[in-house]
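A lone chain, given as structure tokens: the form predicted on its own.
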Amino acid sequence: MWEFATRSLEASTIFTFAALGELIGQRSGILNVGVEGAMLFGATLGFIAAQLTGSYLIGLLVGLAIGALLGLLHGFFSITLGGDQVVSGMGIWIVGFGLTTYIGNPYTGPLGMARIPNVFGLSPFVYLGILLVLATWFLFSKTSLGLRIRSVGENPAVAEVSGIDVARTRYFSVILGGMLMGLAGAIYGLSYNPVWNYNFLMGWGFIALALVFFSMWNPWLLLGGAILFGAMWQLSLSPELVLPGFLSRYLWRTVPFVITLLVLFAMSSKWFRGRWGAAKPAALGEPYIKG
């Protein structure tokens, strides 16, 4: 049972990192549905960098860097060009899906390095994830930077009149968000499952995307949802540890995705928009052209 709990927390940490990156971008008004693609790039390039150099730190830094670059790219299409944010995000996912398969194929197999040591029985990234949730909450609740980010996500025209540089604030948000997505992928490939294989994330980025909506853009609710999804994912991999003999593991593996679909379906309903719509950034997904 302890093994199940620790692996669940490790999985939830990866969901947390990726979802917080998406949350920061969305609070500024930029939607990025390419979370899966950014995570694939971070996982693959971080894995390769760590294997070639023998350094986990370099692998994690590469994940951060590629995530920042993808965030910048998404920002260019969405902010500077004013393009469709969904199309741009899907492009990142499609390119990530194909290109990482080509780049990573020669490195298929285990990482071949000693595992990152635990701290009090847990991965150090678990503690880092909790600190990151706290930092994100503090950013949006207690700082002027967080207020600027929320302002451009609610009404960019008013924010511009108030002296806030909308484009700069949104670029900062999507680049920071991209860094967290890339780092989430690197953590997956270097710590949680250090064995590279074709499309080895298996939809984790889409679950992270759903978590942002599930949390109603609240970092603490997001953490709770990540823990829930982490436990469900681990249950789908090792149901015999908790519920031996109850349903097939292949049926359990569909549960996280079924719940993801249900969450997204509920988010699109008139009931949810009427009851909880105030939590959604008003300008989310809408390009802003400075007048």
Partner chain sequence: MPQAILSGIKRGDVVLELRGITKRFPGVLANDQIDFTMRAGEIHAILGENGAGKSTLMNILFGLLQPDEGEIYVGGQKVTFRSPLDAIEMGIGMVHQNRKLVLAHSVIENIVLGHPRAGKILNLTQARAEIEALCRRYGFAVDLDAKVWQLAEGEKQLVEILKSLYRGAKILILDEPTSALAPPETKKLLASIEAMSQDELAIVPFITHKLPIVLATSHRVTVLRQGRVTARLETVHSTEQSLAKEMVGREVIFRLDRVAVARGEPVLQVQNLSARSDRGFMAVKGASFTVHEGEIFGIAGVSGNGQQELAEALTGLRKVEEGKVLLKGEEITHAPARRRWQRGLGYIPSERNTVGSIADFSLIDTVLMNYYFDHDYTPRGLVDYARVRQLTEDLIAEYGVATPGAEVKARNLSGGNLQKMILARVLSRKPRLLIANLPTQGLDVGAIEFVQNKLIAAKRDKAAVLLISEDLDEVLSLSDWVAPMYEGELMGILPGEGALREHVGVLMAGGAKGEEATP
Contents of the next structure:
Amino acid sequence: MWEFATRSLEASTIFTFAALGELIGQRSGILNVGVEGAMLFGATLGFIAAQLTGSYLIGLLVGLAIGALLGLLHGFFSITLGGDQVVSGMGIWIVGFGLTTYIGNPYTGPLGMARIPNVFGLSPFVYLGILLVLATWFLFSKTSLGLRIRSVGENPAVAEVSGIDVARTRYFSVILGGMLMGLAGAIYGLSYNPVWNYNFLMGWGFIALALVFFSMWNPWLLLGGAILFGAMWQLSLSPELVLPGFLSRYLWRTVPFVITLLVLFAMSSKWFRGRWGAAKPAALGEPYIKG
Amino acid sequence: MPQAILSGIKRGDVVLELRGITKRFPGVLANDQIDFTMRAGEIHAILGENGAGKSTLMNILFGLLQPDEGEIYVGGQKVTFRSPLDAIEMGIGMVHQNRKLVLAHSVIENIVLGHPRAGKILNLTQARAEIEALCRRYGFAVDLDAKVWQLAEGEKQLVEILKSLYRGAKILILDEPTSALAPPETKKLLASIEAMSQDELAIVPFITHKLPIVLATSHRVTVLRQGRVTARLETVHSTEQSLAKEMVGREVIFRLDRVAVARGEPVLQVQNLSARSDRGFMAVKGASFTVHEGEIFGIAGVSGNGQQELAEALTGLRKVEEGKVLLKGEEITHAPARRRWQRGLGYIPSERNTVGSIADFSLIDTVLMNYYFDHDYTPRGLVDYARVRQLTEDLIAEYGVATPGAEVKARNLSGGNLQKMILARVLSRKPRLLIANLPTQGLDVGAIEFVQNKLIAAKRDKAAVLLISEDLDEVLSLSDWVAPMYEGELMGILPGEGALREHVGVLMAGGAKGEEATP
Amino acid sequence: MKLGPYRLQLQKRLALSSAKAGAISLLAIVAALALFSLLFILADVNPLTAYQKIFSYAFFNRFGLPLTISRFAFLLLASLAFILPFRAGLWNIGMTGQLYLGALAAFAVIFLFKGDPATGVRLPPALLILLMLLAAALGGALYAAIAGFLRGSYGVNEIVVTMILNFIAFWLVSYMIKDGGMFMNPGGRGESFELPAAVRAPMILGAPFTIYLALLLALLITFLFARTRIGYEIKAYGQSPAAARYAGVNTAFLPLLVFLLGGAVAGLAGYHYFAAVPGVYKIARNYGFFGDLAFYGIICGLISRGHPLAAIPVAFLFGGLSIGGRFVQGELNMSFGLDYALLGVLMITLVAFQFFFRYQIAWIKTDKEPRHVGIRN
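Alongside the form predicted on its own that was just displayed, please also present the structure of the form predicted in complex with the partner chain.
Below is the whole assembly, all chains and molecules, this chain first.
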């Protein structure tokens, strides 16, 4: 049971990192449906870097860097070129899926390093995740930068005439967001599941994306959602820890996805939709052309 | 600190000067050698029709566009604005017609947004004290913690003005300052403008057509036409007629002739209708009225008082919460939109670019929007394109739509021509009930006349016409019945003939309900 | 950038002819292949040799060509399944899940009627093949309908939903064919039972009939968009849901409809790969690989800009590239997943090229222009 709890909290942490990355980008008006691709890149390159250098730190930093690079790329397509953000996000996902399969293949198998030690019985990333939620909340409700990011996501034209550099603010958000996604992937590949296999995320990024919609762009609600989803995901991976002999293990794997669908459906209720509509960044997904 | 240029200015000092401003767009000369001088404490109106080059000039003044030629001087010093930030730093503040406010944020967040003194960590206490001081000074009343979307139009405008003043603006540019305001709100705004000009602020309202406002407030007027300055006048020496002539380049007739048509059967009966806005509050509250054959029923009101929701509820695009809608005696309260079209509804929506037409559709496909469900044009589910093309070409000829052909995409038509095409399409179905929502908004004078005459022609053809307009003069001159709308309620139903402008104006601003007339 | 009196400038396109759009698409593919040669260079392989081997195996080899043709039909069906909702402005990235469900439904038919010792089935094989096709289409359609329904009636984002459905379907297939699942091969190799010879898809001119079916569907869908009322409604909704609503299109039903249609086509893609391609005739152990291939349908649909006929050559090319890629990977001792990498490179190049569909680069004369006044303000 204790093992289940620690594992599920670590899973929650990965969801938290990735979803916060998406949340920050979305708050600035940039939708990135390619979370899974960014995570795959972070996981694969982080894994390879750590294995080659023997250093977890370098692995994590590589994950962070590749995430930033993909954020930059997504920013270039959707901010500078003003393209369709869904197309670009799809691109990030498919390129992540395709290229990491090729790049990572020679490294298939376990990482082969001593595991990252727990701190007070929990993965150190759990604490980092909670700090990050706190920092994100502070950013958006107490700082000028947060107000600028929110404004750019609500109404870029207004932000522009208020003297805010819309493109810069959006680049900042989407790169920061990409870093968190890449880092989430690296934590997955280095700590949570350090055995590389092709497409070994199987949907983490998409659940994280859905999580942002559930959270109504509130970091605390996001944390709550991440804890639930982490537990559910862990349950689906190792149901024998809690409910041995109940349901086929394949059916268990569908459970988090089925529940995600049910939550999406529940969220479309009238009560929810009004609040959701009010919380949604008004300019989300829309390219901004200056002037 | 560049703002120092304008510190210590005295009443009458030149604060802003434009010399030879020229701006070209591909194939268009939007501003042609414009000269303009502005003094402290002066209210200087810039007057011009849509397309006269006002917006371009305004955007240049505010750094959103850069002139191709010409110079800008602030306080006698030559400046270049690469962005609005430069203009703001020079003490220029802009109040936009389509409000530049973040609706989801609070008033105070909007005011401090982008302010250089906002600091890294937001300190709202000090900002609040300063803003409250400004409010007291000019007599503004606005709740700083309210979300902007909760505010009335007039209050939003105050927020924009406050934002500029808080940033230290000495020159205020107001874009169509009264266009979205009801008459009493307009009065209040004009008083505030007066108060600010007493305080050595230079104020530049840009105005399209509300000439009485120009006459009532400004000290001087500059008139633009086709990108050039055609007149510089002292307001005391001008009249409405003379301003209009300078602006349009010909004499303008201000009133349309009313056409008398025998009143027929009731076509649209609305009983106690309620509908919600997108944000979920009740936007239409218990509206009841009847429109008969051969009459125009005008709904007058400032945008955002539920007219949009009313139109959508009647056309099947919005859920009716309560009440009944009858079309020619048949209940259609919850009928789908297509059914209503088939029963004789015709709807001209206010959003002609996004709802009334599809940018990438050819004019043939644009016309098909109201015909695809018609079995004469789509027999057995297959579109008879030859026939639709013929119809489109006929309509283009009949309505004088300026286009190289029927294959042209809707996005390539000008606003007036697109509206003609939509009008042609809707009217060609010979609707028994025509609902026209802001049909002349944003059009130039010629197109406005054309559209208004078509509405009268529809009435003559015994259609029942429901006209929704923000332009009180338009409603009064066209309608047989006028219903002012305020916060979702119809404030009365008055006969159009002889309705007093002032009376209707007060009602559409929420004044005491008028006596009911029974149409 | 300036050159004498001329200056390089970006202009927004007002109109894009189909010839130009085709040229840009072609250019995107060429650019992607150029970019892809980097992978060969990094692996110390001469890209020209590699491409020569890819093309000659895929299109001119008697072992490679039939594989290419089968894969082409699969990619075309996947592309059509993407295109149908795409023209309505909706993203179906759930072809994978839909084709799994199509395959499961088709195999369910045989599961129900197998057993006769002579032919292996208890109904006339022709009838069963027809039933399998219908079941595949229905399975895919109903599965996709979940996304269409949620989108149309409740406004739930279809990208997230279709992707989630992919994962659910993936595990459902495992459940059915592995660990004692109902369709498990008695040999227990983690794959489904094999189709009895009698109900394998008939071949026409040496190719499974599904290839002709795919081409026929491309024609039908072209006709649907060009001439029919329902096609017009789909296009109107795709360009502007608000305008379509105004015109009386049933905006709750339309997303459901396009997903039903798209899902049916995806279901047929599942039938094609698991019940019609020679040498397979079962839901294979590595069914995930076939599912992943469906993502080529997204790229193919985007490059052909939603035109079913344009999707035909693109699907043929991509089919050949992925077959040839897999071949040279073995031939030149390269790392596994070359065809996956190609998928990624094609996609990202395409995203970059989206820009040129909207903008053109032109040399502008910087001399003063003639004086026109009005219009723009």
